[in-house]
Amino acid sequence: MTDTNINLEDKANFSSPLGARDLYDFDEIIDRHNTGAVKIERCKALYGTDDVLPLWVADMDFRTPDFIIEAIRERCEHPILGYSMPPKEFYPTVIEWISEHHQWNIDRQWIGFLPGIVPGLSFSVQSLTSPGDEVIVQPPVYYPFFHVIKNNNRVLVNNPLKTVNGKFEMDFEDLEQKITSKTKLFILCSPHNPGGKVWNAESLKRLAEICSKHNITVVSDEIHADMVLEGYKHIPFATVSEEAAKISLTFMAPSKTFNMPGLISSSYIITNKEIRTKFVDFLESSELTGGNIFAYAATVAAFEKGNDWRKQMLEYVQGNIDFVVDFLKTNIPQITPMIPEASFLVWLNCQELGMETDDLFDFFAQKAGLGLNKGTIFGPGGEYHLRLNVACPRSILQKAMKQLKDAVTAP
């Protein structure tokens, strides 16, 4: 049912949003079996079968850009892969990219290498709070947020998002009611995962005002910052006000945007010296300040050469989102997608299918042959929802939607 081998005649009938001006082929189908891909290797354990189209893990099925592969290949031509420092162009390249794309002028002393954003969240919890302290998140939200709090013996506090006109909004009244003298940290997802919400300046300023008033530090996960879709603009939390800059840590990375998450290359940006010292002291005491030589080379290549690829990828992803939205509206109106403003993740409200969340998850896997994320792993508000990754060739997505339609309409 879920064979991804699509003949050339069928593939020719699938439209591409880039047409004749293609420089990069996002329609290419690449077999990821036998590469250790998480989205393939864990299907049996998650869905009870390998016979699903895996549309769950938040990486892309597009070829990692050639300029990144070439940068790694070039480094491999040297016969010694020894201990390495970041190349001299590493931080200037990252700083220039952030300045150009997000209008944030960063001092070199504010920024450092981070071995992954999720580890960075854990480091923040460990370095800036104590066991028993409260940490606030805004569910439904990326589920490792919960793990780094609970696994470090801190107290999880949920400040659920509201859905207003089909989009997530922050609930500031609920937030102020949840804050106590033990609340020390707030983890922000910006842009939001799984909802694809790009927070506006007004919301971010209000959040900064509340957290500053209560001496709460904000950790802003901005891994999807460079994947904002047409018509929207990412605003780094630390730039919205002096208050925001003084109370925050920002984490950014090229990994999602350029499909290189396996290289583990991220950066922290912290303007407040006191917060920066606590955080960096923790990294240094744990020997966690260094990266690997391929992460350095790939990051420089991505930010120096990748903007055109990024634009074309986002245009293709937007076409995939439009296809899913139109298909569901026409063929399966019981499923309502939250239309993302950033990234390639679509949050599906399946409540009108009349099933509980666990049954929905099983129905998609067993009847439709689709492996998606179960909404409840994202916390309160995830009931009756599933998360769909549309960063794949259009032909795969069309196959997935057809399988879903056939399953829903089956007698």
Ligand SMILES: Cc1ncc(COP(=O)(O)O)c(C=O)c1O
Given for the second form:
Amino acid sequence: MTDTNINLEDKANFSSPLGARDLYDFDEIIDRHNTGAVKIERCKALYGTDDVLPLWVADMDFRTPDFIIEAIRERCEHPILGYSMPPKEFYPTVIEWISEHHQWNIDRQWIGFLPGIVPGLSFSVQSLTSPGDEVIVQPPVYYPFFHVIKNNNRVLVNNPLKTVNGKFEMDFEDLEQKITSKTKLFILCSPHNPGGKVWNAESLKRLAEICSKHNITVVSDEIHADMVLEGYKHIPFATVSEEAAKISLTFMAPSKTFNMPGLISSSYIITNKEIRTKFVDFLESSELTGGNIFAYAATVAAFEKGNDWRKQMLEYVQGNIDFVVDFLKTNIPQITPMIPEASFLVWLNCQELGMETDDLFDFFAQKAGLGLNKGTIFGPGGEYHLRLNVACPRSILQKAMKQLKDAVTAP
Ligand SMILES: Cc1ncc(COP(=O)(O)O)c(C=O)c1O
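The form predicted together with the ligand is what I want next, because the block you gave corresponds to the form predicted alone; please supply it.
Up next: the whole complex, starting with the chain shown before.
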């Protein structure tokens, strides 16, 4: 392993069940061609060329951890892949992980299987609101939030985030002004994508107070919860106050953290019986309650065996973030990254490069050979921005930064 910021002695001290030799190699370059990877397959359509370093879709270019592949392989040892229930350890394992990592003690009846968080967002819009109702989001935000509202004929209402000292903050004054008698749902991104913001208890409590006062249900998308970086702590929305628990649905998943989003495995947690009944009735009437046998096996393996891998992965990601931040500061000071507090996405403010957003996107693709997400797909506030995924081997990121520097400094 080269140039990571992980001290080898510290690594040897990880209490891995497989022993101290179990060091993971995040420097390994893995060819994802011919695997159907969205990150590769959609380059031509998006960037006009296949010849870009793809640093966009939010999955990792790291090997999916061995204990997950092993769990799937083990399940394949049985010759029948028939209709299956979740294994008996499935819910206890998920519940224990959430209790240990997020200090949230979940009753078994509050939690259930969800076939993907984005689908879950759409199910909540469909089950908890009616056509014409208003749903609030906080852009710039993960763009499928807009789709699940608009495609279900609900009215999208933006409560844009403010940038204060280089970090996102919620704008509660604007929120209160935007609420009407038609506002029924608020979709929260916590931690926030694309800003990597870990919301503090004060902001979440204030949000709960406002939404509770106006009878607005909050769907809290917490898919990035297990990727909080050193110095920060994820607080599940439902735990900040009694009213937050009463008005919310929480979605969590091991998929992003353990690089297995192609398996589709997530959970809903809903403490309020009335909301849970409406949501679960929708899932049941649409026959959406079951997962696949590999998702179940991988989830159990991730939560039972994954903590050391997760820690090593986050240290490597932090090293990648530090590398990009330092590189930009020294070589391309016109680009200002928002320093993430969670996850592996870096929100780049490129306004000082002096290009409109579309031109910026084309410049990155065609002149620098880099495929990033265009800021404006994340809604208002995304102008002049691009989102960079740093969950890749450091050598790829080094190459990417060099290409960017060459393009920016070219005569
Ligand atoms: C905030 C957020 N929610 C949901 C998802 C995707 O969830 P799923 O693959 O379970 O639909 C992503 C993926 O990037 C995300 O960033």
